[in-house]
Every structure is written in C-alpha cells, then in structure tokens.
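Take a look at this single chain in structure tokens; it is the form predicted alone.
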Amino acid sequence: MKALVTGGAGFIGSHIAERLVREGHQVVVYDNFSSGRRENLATLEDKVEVVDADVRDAPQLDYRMAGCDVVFHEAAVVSVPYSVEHPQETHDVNIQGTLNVLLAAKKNAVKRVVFACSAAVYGEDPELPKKESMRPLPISPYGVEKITGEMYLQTWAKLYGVETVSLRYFNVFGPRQDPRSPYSGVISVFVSRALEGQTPMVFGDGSQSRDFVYVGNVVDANLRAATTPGVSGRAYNVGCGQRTTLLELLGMLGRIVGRDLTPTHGPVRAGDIKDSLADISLARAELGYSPVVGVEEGLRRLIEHVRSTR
C-alpha cells in the first residue's frame, strides 16, 4: 500500500507514518512544517518521502498523490483559541485544505481518505457520552471547520466513489506533543511541569473531566479506518470511553514521578467545556477498535519518552 500522510511530521501524523513504515508500506509525508517538526521523523530517515508543502497548494497535492492508495489527512490548524483569533486562516487550511485533499483524491483515484476530525464538533451539548448520532453544535470556528470537512467527506463518498472515513478524536496525548505550545494538550504541559519540579496550574477546581486517549490507540483507529471494508462515509469517535478529571490526572502523574503534584488554581477559562466523554461502541463494533493503552499506562510511556530525550 502507498499512503500519503498530510501533517505527517506532526504529533499524530508522525506516529501514523511510523506505524505504516513498520508494517512495510510506502509512505509520503506531506507537511509544511509550520507546526510539524523534522525531528519527529528521525526514526524514518530514508524510509519515507518527505514533501515540504502546504495543503492549500492544490497542484502540489495533486502531483504528490499520484499512485497513492490511501490518504491520512492529519494536516490542520488544530487550536480552538487560534481559530477564534484567526478564523480566515484556519478556514483556508482546515476547509479549503480538506477540499483540496478530496479533489486530488478524486482525480488520482485514491481508494480511501481517512480524516482527522474532532470532538469539538459536539460543542457545549451537556449530554454524555458523546454519540456520533448527536447533532453537531460547534461553538468555535475550529469545530465548524471540522464538521464541514466531515460533511465534505460524506458527500465525496456518495457522489464520487472515493471511500472516506472520519475519526472524531477526543483528547489525544503522547510522545511528540509539544508542551511549549500555548495551545498544547493539558497532559503534555502537566508532564513537563512535573518533571521540571514546577507546580502545575489548573484552571477551575480540577473537577472538569476529559476522555484522554493515548496516541497509539489513535494510530490503531486510523489503520483500521483505512482498511476495514464497508465503512465508507461513516464517522467514529476515537477515545478511551472513560472520564478522567484533572485532579485524578495529577494523582496518576504524582504516583509515576514520585512526588506530590498539588496544583495551584486559576480562574475558569472562558469557552472551556466542563466534561467530555466518548461513546466508542460504534468504533468497537464496526472497526474492531479497542483502546489497549489506558490513561495511566500512556502517562508512563510519555514520561519515559520525555526523560529519555532530555
């Protein structure tokens, strides 16, 4: 199989590329390196074709997609706050870029496109767990952009015969997530502070909960979405199917690093969702997806990785 991974030098994309290479597939990494990092591809040197290009560059996408069987579309501006501040830019990358991917896939007779969607499409709907059948209620440009991309995929599957699968990621964490980014996931920030002997900061009382999912589980979901027959046009939640509060998270981290991580507290941040939880029963039933790495084990792996690279 020949696969193109947009955003393939990024956090999740580089893990997908690594898994594909390990399984013997031919891989094209397509990334403009605005947030992706070349060091994320260190283990893949001379094993993948690396293209320094933007998904807004439609002719380049078309050229590089020739001969590909599957596209993993991970490239995006992934920050909700950034999308609020720069809606035109994120529209151009997240909507037009996705359309460019689909146009190139159609032209090059790509068999399947797997799209990195987001739990942000559910917005503030308080119902838990989140089910794919729920009406999308995004509250940010990012959420609007992701559900628009998903709807484009569904339309492509119906009109043009390009098989598509959308994966709604919940709170993904793991190695290569940059804790220095102001928009990084809370786990990478907590781990960085814990290993540097700093006191973690929690906005609010820490009772807010998330469905944290280790990146290896997400990679597995992507490979299953790319190869499982009969699922074209579908959308699936990708999480662990369990809630973890921020205080519980700090308790796990404290046990792993061997010190108390009692946080300081700041004001609740505007726009933060109180709780999030994925219903993953559809992905289990139709993709055979089952998260094999739990939150605490994922934290151990992440901490080992961070320590090994310091």
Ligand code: UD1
Contents of the next structure:
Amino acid sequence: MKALVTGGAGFIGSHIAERLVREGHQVVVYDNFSSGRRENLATLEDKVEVVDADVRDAPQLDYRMAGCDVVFHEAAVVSVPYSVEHPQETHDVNIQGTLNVLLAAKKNAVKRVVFACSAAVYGEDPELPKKESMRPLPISPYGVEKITGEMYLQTWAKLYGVETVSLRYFNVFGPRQDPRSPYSGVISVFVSRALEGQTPMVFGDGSQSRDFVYVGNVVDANLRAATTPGVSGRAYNVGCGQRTTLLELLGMLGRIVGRDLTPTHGPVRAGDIKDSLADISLARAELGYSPVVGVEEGLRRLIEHVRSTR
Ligand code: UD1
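Now show me the form predicted in complex with this ligand; what you just gave was the form predicted alone.
Now the complete complex, all chains and molecules, led by this one.
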C-alpha cells in the first residue's frame, strides 16, 4: 500500500514510517520539521519520499495525498502547556490541520485515516481506568483540539465513506523522544539525566502514576488500526493497561543503569493530574492489540538506543 505519514519525521511518526518501509510499503513522510528531525529519518534515506510542508497548507496536502491508500495523521503541536499559552496556533495546527487532512483524504479517495489522539481528552476526572465510553472532559486547548479531531474523523466515517480510526495515546516513550524540550516526557528527561550522572527532579512526592507505553506498541496499534476491517469511526485507548509511579520508574531505571537514582523533589507541577491508566480491553478485542513490550523492557531498549547514539 501507499501511506502518507504526517509528522513522519517526529518521534512517533518516524517509527511508523520505519515499520511501513520494513513491511514493503511505499511511504510519503509529510513534515514541516518544526519538531521533526532529519536524523529521525536516517535509516530511511532514499526509501521514503520526504515532503517538507505544513498540515496548514491544504493544497500541498491535497497534492501529496494523491494515490495514497492510508494516512497516519501524527502531525500536531503536542504540548499541553504550549496550547495553554498559544491556543490560536495550536487550534490552527491541531484542528484546521486535521480538517485539511480529512478534506484531502476525501478528495483523493483515501481508504483509511488513522489519527493520533490523546489521553488528554479525558481531563481530570479521577475515575480509573479510562474507558472510551466515558464522556470526554478536556481541560486544555490541546485536549479540546484532540477530541475535536476525533469527532471530525467519526463524522467523516459516517458522511463521506472515508474510513477513520482514532487512537488515544497515553504516555508514549521510546527512542527519538526529545529530552531537551521543556515539554519533554518524563521518561526521556529521567533517562538523559541518569546517563549524564545527574539527579532526577520529581515534581511532587513521586507517587503520581502514568500508563507509560513503549513506542513499538503504539506503532503496532497504528498498523492494526489501518488494516483491521469493520472498525471505522471508532476510538481506542493505546496504553499498557498498567500504571507505574515515578518512584517505581526511577527504581527500574536505577536497576538498568546500575546506579542509585534517588531524586530531588520540587513542587507539584501546575495542572498535573495525579494518576492515569488506560483500559485497553476494547483495542485488545477489536484490533487484536497487545502491548507486547512492557515498561521495563521498553526502558531497556530506550537506554540501549541512547547509549548507542552518544
Ligand atoms: C502527558 C503527555 C501530554 C498528554 C497528557 C494527557 C507527554 C510528554 N505528555 O502529560 O501530551 O496530553 O499526558 O494527560 O507524554 N515530571 C517530573 N519530573 C520531570 C518531568 C515530569 O516529576 O522532570 C512529572 C510531571 O510533573 C508529571 C509526570 O512526571 O506528574 C508525567 O509528566 P509528563 O511526562 O510530562 O506527562 P503528562 O503530564 O502525563
């Protein structure tokens, strides 16, 4: 098949592109390189078509989608705090950009669009685990943008016969997640500190927990979402179905790097939720998804990767 991956030079998008190429598919990487990186495509040189363009550029998207069977829409401004500071910009990229993808998909008779949604749609409702049937209650522009994108997808499935699947990612981690940004995920920050011999900083007491999911599992969910029949218009949680506290995370990391990682503590970060956990039974039942790489094994792979690229 021919696939277009928006955000294909980014953290998750580049892993999807890599897997598609490995499986013999034709791939167009569509990325404006605002957070995506050329290095993320190092293994794909000459194997994919790279388009340096923005999802806000509707004519370009339309043109590049010609002949594509599937679109993986990973391009987004992914930071919750950034969306709070810049709601107009994140609206333009995350909502208008998604609408542009769907318009182009309809025009080019793309068979299926798979969308990178987020656990942010659940907001701060403390009920766990999160199930897809719960009412979305986002508490940030980012969460509003992601649920809006998902609703557009559902509408497209009903109105125009473009098949769509939305994947609500929990806390994704793995190689190529940038540890240098102020919006970096906690695992990329902790791993980079651990390997540089620095002490990690925990915001709060470290008892907060997240459903950390290794990027390889997320790629697997995407491929299943693109190919499983009879699931159009649906949304699925993509996590591990298990939660890990920050202190447990540091324990695992310490064992892997062979160093005590007792952290320093700072104040609780404004807007943080305490715990997060996905119910992944729907994705298991309908997509055959299974998070085969657990958190500790994912950490091992990440550390191996970071060590090998230093
Ligand atoms: C994550 C996502 C966000 C998503 C949201 C949905 C990432 C990077 N962010 O935010 O896109 O919309 O879930 O709910 O995946 N922490 C520390 N020390 C640090 C860095 C972080 O203690 O150096 C703490 C944070 O305060 C937080 C926890 O680690 O309690 C996880 O933080 P983070 O990785 O940013 O993820 P979320 O806040 O869950």
